[in-house]
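What follows is a single chain, given as structure tokens, in the form predicted alone.
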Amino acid sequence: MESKKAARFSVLVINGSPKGSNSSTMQYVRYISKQLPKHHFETVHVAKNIELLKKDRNEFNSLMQKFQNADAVLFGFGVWVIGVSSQLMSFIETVTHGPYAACLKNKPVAVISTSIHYYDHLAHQYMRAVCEDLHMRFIDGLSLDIADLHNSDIRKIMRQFAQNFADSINNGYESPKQFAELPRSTFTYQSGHITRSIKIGQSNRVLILTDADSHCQNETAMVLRLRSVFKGGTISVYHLSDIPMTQGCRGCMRCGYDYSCVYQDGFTEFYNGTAMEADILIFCGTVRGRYLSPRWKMFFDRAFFWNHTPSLAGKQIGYLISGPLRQNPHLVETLEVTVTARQNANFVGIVTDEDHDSAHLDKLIDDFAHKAATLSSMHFVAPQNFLAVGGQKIFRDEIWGRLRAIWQADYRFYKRHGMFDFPHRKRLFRFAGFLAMLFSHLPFFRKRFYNLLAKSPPMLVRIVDRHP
């Protein structure tokens, strides 16, 4: 497989899967370790063992001793709610904040991961933001599916990353940079006075979830300014810490029968009767590194149980960023997929304290109250662009094919609410579409065919001539 004059070298596997050992995608990484047999692969499970780690600092020491002493890392894990599982981030921001990051410096590192494609592409570009952040080497990602490894193809593509990760990490290949990186920002948030106050109906409720701290200045002011715009309803205000969470999505899918929750923590009990309660949801973070907190990772993670089924359907979701958003492309496409093709829920947008100005800020917020506070008596919800649609039909084919057994209860929802709406199932366009493929090898009538499609279908224009 590999040249005979190549070195020898360690590679160390970070396991970002809650699942430790019985992850899938630990297989796949033996998989790769097979086709090297020269080297040494020695994995270490972060996701799983993350509270030993964070409480442990001789644990952590010596992990961080086997980063310095290998020569080379691998990642792998699998796609955990558009990202990556809040273990493994909790372990990477420990890593990115602490005085740890210089041992990674220059050191070659890949990425793999499993899934069934639903937004992989955000997680791999998280892990090369963080990699690149830790001024890394990164050399290549793979992304998988979960029953790749059945496919003859697919593994000879496996073989092909092993080859060319031994030979970038023998001959010093990297890939270049694709993230900038982040700006220290010194701005400081003052809110000013109030000249106009958002109502909302007394029956609306409206949810703000934040999670700062005594770091997070900003987002503390943003939030309290969004509090005071609102009058009128029942306005509610929660820190992630008060929310009981005692522990991260581990991965059982045993939720997948009927969307309960092996843990008896009572986050569940706060998720159904107060977030799925409101009509207004505001998630507030403040940026950490690639991401907003590993706890606001975890309350997504969390919120899992309810599978794929749309739990906050119909209601506006925004958001209150502090910190460098528009240097995180990937984050912002995570915080509108999670409203959209998450939740089927309108998404009212995002204001972030990037422009440095606070009397602009006061006013983007307030626009941002009334936008919600409006659209929410409208009951407005926005048709859904590429990213849901997309999305939402990898959840239908995979629920109704190989996952059904599993996600029983998408299952049913899915059937009840009509979302099985394969092509195939509809008789008349098929039909109709036969015919004029069919017609369409004679010359005039593909003429007419085609200047008729240049031109507004004559329904359209007699919708729009009859409707106000």
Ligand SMILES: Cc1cc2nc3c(=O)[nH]c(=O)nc-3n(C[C@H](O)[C@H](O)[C@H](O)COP(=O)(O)O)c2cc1C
The other form holds:
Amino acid sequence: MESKKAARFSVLVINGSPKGSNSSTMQYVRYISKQLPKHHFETVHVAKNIELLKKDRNEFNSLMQKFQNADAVLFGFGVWVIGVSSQLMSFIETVTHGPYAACLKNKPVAVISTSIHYYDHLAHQYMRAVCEDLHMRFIDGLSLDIADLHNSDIRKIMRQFAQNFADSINNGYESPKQFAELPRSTFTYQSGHITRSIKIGQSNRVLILTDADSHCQNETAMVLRLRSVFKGGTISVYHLSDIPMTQGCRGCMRCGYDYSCVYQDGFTEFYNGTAMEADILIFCGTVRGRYLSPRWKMFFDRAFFWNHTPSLAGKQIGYLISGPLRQNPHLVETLEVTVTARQNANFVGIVTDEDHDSAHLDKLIDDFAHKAATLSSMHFVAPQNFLAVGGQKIFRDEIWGRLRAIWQADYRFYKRHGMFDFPHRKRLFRFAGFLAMLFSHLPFFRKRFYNLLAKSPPMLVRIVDRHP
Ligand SMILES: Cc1cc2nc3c(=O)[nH]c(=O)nc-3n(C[C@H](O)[C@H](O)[C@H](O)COP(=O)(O)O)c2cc1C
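Having seen the form predicted alone, could you give me the form predicted in complex with the ligand?
Full assembly next; the chain just shown is listed first.
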């Protein structure tokens, strides 16, 4: 409990929702601030105002003064396409690389989000890693469901969170570090001679997307190598800055009705044409702190106009990444699920330059191209693992249930494709289960039943025996 003599403190709430004051998360933050009436809370809408903050130095500096002067910071945001919004990420990048980063050292910080719990943990890991890089004093994170304010048990948890937040600020409590520091690398990749070429079918398309700028020498060299090993088909390389995206996704959700985006900047045409027509997509980026560039995040966010419908299903998708991925386990997972859980596509893998060995990297890129081409020719898509199966069950339940009216286009797609595959539909299994449960009351049956379960199921044995 907070001590009675606790000092009055000021908390700066960093609102990471592009919806600004219309953010749902901010209502949760308001509830938390109500629990601490003698303390001062001020909210700044950084995601909504990101363009202004990037353009206007005075605005940014005055915001950073507030950041610096606050006794504590509370980040609040809605989870946005398996992470935080590109707008919040852009703000974080500006802070991390700017002169104010050092002033945030030891400042107490907590994180609160709302979502449907679809990869919310990755957004929280990203935020925690960012706070640790800034040497802030991380207190805790709270990940709430969009409807949790209705729930009195959760409101109680929020009150406890508020108390713990205040108590930790006053007493200097902190949580241990969870993320390894990011190493600095001076390795320069130099691609060697190309000794083999990877053939692509004449009608096949490879799309390579990169965001490499003049600071990303390795990414540029990796892209060039990959481009050069592919032969045949249609191979296109696009720079993200040439793909029309005037702004990040603002979360209006109008696309929920029929997949049409309110922005008319040409992004949907690019995506529905060039991206969706490709058979193999390779995304190339450089690790910037704890994610790729905010431009990459903007690309993923803007592709959300396809809602929860897999728009790149069945394709081969992989990554060429320069920089410290191995210190960023949440990013590795994000890259994988962006392919599998989000898209039902085949995850070709990730090649990085982390081994600091040009000859080996040449081989890795060539093998990667070979793998993508071979798997594409087979139309191979690996069965999904926990990350995709679990994620899709969340989408299935939400789109069938409480979010149906918002995501109507998804609902129609899921229905047409038999994706509402709830267990209750499997009547034979339910009936067999009912009988097994009933007869299990008999010790004789129970013993035989569990003995049988310990052996390979006879049905599986028969399938393997029968099929070539
Ligand atoms: C563009 C967009 C992307 C979203 N992505 C996710 C997601 O990846 N995972 C999730 O659990 N919820 C996701 N949601 C749901 C939001 O996290 C949820 O609506 C949240 O309450 C929004 O908070 P805000 O109003 O503060 O922005 C998404 C919503 C939108 C509009």
